[in-house]
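Take a look at this single chain in structure tokens; it is the form predicted on its own.
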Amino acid sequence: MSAPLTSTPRSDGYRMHAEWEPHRGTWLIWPERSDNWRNGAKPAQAAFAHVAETIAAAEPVTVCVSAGQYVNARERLSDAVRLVEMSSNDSWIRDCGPTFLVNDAGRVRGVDWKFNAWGGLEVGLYFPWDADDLVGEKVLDLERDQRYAPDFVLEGGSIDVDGQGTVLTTEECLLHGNRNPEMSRELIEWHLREYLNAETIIWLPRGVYLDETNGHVDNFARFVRPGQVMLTWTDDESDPQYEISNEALTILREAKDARGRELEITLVHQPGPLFSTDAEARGVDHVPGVQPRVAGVRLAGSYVNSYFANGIVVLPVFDDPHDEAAVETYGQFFPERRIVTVPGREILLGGGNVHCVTQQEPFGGHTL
């Protein structure tokens, strides 16, 4: 495995991209945990097939797949998607896999962070993470792509960006003493300053609402296009969802992003609020060090987790009175790509999201 750069992207001229610029690809990691995801991940398995499949009639997909299962998902995938065989602890690459950042002159980069299960051993979904901490230096290896290692926890799902210098995050999350407990704001500031190549950094208190990840913003507002954000909203002022997405949006519409532009701000109205089913828990296997699934919980539901890949957009839906007014404002969002809908509560299920199980590799100077 290659030795990380010493020097940060900042002072190299690399910069996070946004995800609406061009893709060469996209990374997805294949779902099998029996103590995540019910009935022995088979149900997980075909909602990850069909993200896969999607996303392919669109750009190259890598899915990253256990020895054990490879077979399995052969055989359930398609020969449009590209299988490579690497360990993992779980499925969510977005979080345990690199960021992917590009210079002026195409060239590719990413910065693989510290990864420790959102938590740690206090408070982490689970024990243990050193595979999952590794994926993001395999990925850059297999790709041949310089990386960065900064001595900092960071998962992909706290951060958005507008590819101009401006990151959206939450207070609940990276000052959660969880992560980087010695750093202050100013030191995590400047981490995300000098690794993602930033100038603006606007932090929102909380993110949705029993989110397990510590409020992901990546679940709860996010860039659209550059001064553009989308916020999850809900109408009900008894949800406790009200007063978090109401504080964000205060802080928002007060914001300017790097450029000094204000910010236009789209509200988009949660699903329902959604819970677990009796059913749903009881096919979890309960494993002591791992997040019980209980029946009854409140699952942090969003149409926020999409995830913008070439020429579409895929959107997770849930069978709510919410999903078409959802299809509408991403319609609005994206009128030269195509929205397409794909079923959400498995992958929630599990802790998630669209956005939560994908990660875009930036088109760079690399041929398609």
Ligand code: KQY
Given for the second form:
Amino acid sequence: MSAPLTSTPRSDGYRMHAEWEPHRGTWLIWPERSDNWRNGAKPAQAAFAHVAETIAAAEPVTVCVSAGQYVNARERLSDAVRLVEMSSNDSWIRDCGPTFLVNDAGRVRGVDWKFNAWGGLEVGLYFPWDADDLVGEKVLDLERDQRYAPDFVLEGGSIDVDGQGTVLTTEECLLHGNRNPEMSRELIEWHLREYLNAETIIWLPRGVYLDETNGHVDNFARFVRPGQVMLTWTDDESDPQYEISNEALTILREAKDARGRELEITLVHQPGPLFSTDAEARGVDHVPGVQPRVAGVRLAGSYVNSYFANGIVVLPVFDDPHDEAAVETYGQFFPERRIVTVPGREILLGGGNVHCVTQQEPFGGHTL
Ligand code: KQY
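For comparison with the form predicted on its own, produce the structure of the form predicted together with the named molecule.
Following is the full complex, with the preceding chain placed first.
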């Protein structure tokens, strides 16, 4: 185990970069567990491969894969994708991977948070999660990046930053009794300020309706540039999502970012609502202690769960009437980038989407 730094990023002048800043590359983890991914994870592997190849056309991609899946993954991925053998419990590197940081000289470090599978023994999604919890450290080791390791449970999908000192997050997740129950809100804020180098934290009460992560903000509301936020929305007042989005909108309208700017908010209408089918649920193995996949359950589908890579945006679409408007909105957010759509349903069936399965490493600009 490499020894972590005992200072904090804030005191050392490192900050979490915004996702739209230049990347050195992107990390993913190869999916394989058949108690989360249907049909032996084959459709999920095709979906992850599609995402990896899409990003690899824009920047270097590394996929972490178990020893048992190495040969299979190598055959299903092109040579443009680097494969690294690494153990994990599932495939959500946004959440179990490191949060990369940069300083003004372009040097890169990372935060290796504690990971407890979205809630630990009581209501977490699976046990064990020890291999996932080591992913952050292993990735930073491979990159020879120095590591901060606070005693603090946090998933990367539960925070979003503008790279200029503002953090967006949800109370539903960060203040949930299954993450850091012994910590006060003030202490949780202290960790965000110190380890992301932030000034202002904007708390939204809840995330997407029935999101199994306890309302991760990366599926709900995200910065698209400083001062501008996209928010999952529905026009249907009878949909439980309406009240959730509306309360967030009120807060965002009143909020100011770390530089004192008011926020411009763009509403992105949700797909569906989408529900899992009988055939989809039947394809998932039942294992005690692992969240079951049940037919007819409402899926937490969202267009906000996209990924900004160098020169492109990878946007999940659902063969849904709202797809077109989402593509158009992203085109307005990012006129200088290509909006590349990928089928989003398969990853959604596993509980997340494109943003949840990717982790960006900032370019920084330094050489070793
Ligand atoms: O929202 C995310 N960042 C990840 C979703 C993980 C779902 C686990 N089944």
